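Below, in structure tokens: the form predicted alone, a single chain.
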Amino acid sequence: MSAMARGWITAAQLAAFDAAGTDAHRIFSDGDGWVERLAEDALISHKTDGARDAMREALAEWCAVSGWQPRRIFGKLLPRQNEDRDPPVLLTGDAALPLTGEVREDGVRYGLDFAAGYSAGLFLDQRMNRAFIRRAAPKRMLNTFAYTCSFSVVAALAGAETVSADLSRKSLDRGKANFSLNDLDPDAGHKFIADDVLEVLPRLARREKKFDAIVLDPPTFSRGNKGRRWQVEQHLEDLVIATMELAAPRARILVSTNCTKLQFADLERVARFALKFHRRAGDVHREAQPPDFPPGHGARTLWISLRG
């Protein structure tokens, strides 16, 4: 199939996802956008209407070969400015079906809501990092900019107590629902803080809280409490330094960004400066790129592993 040579996953890869209990993954990527499978639905993220139409046509060809057929197809424009982000729109399929549902990743269940905003509820490019957290099995994890708390869910499934902080109470409520989807009691050993992360961190430090896993996946740009301006290129280093105050011995810290101006070398520089600032020894490493995300696609992520 000619489409497969242009970035579509193979039938064998599709079967491997199904065997792993994963029905949320990319099925196509290129410079003009991508296509994701989200349980029974497909989502086309596109930069132009022409790219959307081309991917929609190629999706039909890929489905004929792979045997997978979406019940609905959604489209989402990838705008130049964050303020122009809109929720996905239904392109084909039954408009009477609910816009909420759920997906699975390695058997873990997550809720989706196509009407909730620009993102439906799960960042697929963090799959390998969620798997790393689950393997690491931390005792206490801090999840900052937690969104719908997917990292907290996998940590809790591995036995951790978790603290999830996000400015949006609505997102944290969706996170609690994700706990319940996986038969986890969100009120048993788990805390959800609806507040500006940059104000939460010093409060936790004053209370001498320590965590052996910390997730830092901040937005590229936002405004926090009292109109505080956050710009990841300018403030990431300060964030990592502040977070390291909360790191227990041998803690693991994930540093992640979608900002195209920051590359892996920038993350490593920030990580090593924070280690030097705190006079702590540590190593950095990257988890493998998800097999459905070609190089250059998805977030840039880096793990800091403290030695003491």
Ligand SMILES: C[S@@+](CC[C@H](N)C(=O)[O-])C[C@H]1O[C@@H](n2cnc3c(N)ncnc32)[C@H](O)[C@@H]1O
Contents of the next structure:
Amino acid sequence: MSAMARGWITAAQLAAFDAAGTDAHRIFSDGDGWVERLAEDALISHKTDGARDAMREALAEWCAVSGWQPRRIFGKLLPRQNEDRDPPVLLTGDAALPLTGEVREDGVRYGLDFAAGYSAGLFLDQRMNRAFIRRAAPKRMLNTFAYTCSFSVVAALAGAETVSADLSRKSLDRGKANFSLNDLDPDAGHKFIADDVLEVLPRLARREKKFDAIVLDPPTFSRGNKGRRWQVEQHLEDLVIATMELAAPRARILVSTNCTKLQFADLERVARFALKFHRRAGDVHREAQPPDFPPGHGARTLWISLRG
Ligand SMILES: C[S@@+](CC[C@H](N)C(=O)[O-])C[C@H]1O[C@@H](n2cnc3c(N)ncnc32)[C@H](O)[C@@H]1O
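Starting from the form predicted alone above, please write out the structure of the form predicted together with the named molecule.
Every component of the complex follows; first up is the chain already shown.
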């Protein structure tokens, strides 16, 4: 491979990640998949077996140039249907090594578990949004669809009291472990609610709870309590409206989706509709695309900043 070929991060980018205390980032991206560095391991996400084999070969060449060597390589099929999602499989490396470990992002530690399911524990495309939360330093933060609570961890590190809600108690337990990894006491000013976000939001509103930052990063499809089906394309507007009810003056709300049918313009339309519905003034902006995510890769995200 001549120097760093198209789609692969450069030596300077790799050095910048190391200098920033980040060892969880993309190494390569294209239309057939991508390669991530997760601490000492690499994970190849591929649409086809052919794409996996090509990325594996190119990774070996990139490693020879960059000087970074993974101790293991995992592979994960990117299926057409969510139902076909499987955990990563070990392609090379010592099968006796533990499948759990940790990564760092901007010096913050997060647990990983390659056996826990399709996702190992940290969504790398949200790095700039986590950094935004940390800079914004909210006093009270609500993290809906919290998964392993990475947004809550950065908010707590900036001094916030946090509420994290997710249907999966297991994910919230991993979130608490992420607090502990960063010397934060998960029982000191933080709540973890294992419940359907669609029920949590009105409950918090009835109690007149207000938050300075709210994260809304729902899945494309969800089956909530009582088997209720929820689909982001149809229900995002209702969700943003319900969320804005809980927003304190000058609050920031992150709206994020992986649904490929929703683009930034759709999120902006939903955000402006919710502002109008609540008769509140606000601005919308996007954080910069992470440098290791080419255009078209990663979630579509938008911040609403309330003016009052
Ligand atoms: C896309 S992940 C969120 C990722 C998270 N924002 C992050 O950056 O780490 C979606 C999460 O939503 C949760 N979930 C799905 N439907 C839900 C519902 N109705 N109520 C609460 N959580 C739900 C899943 O358990 C999963 O953890």
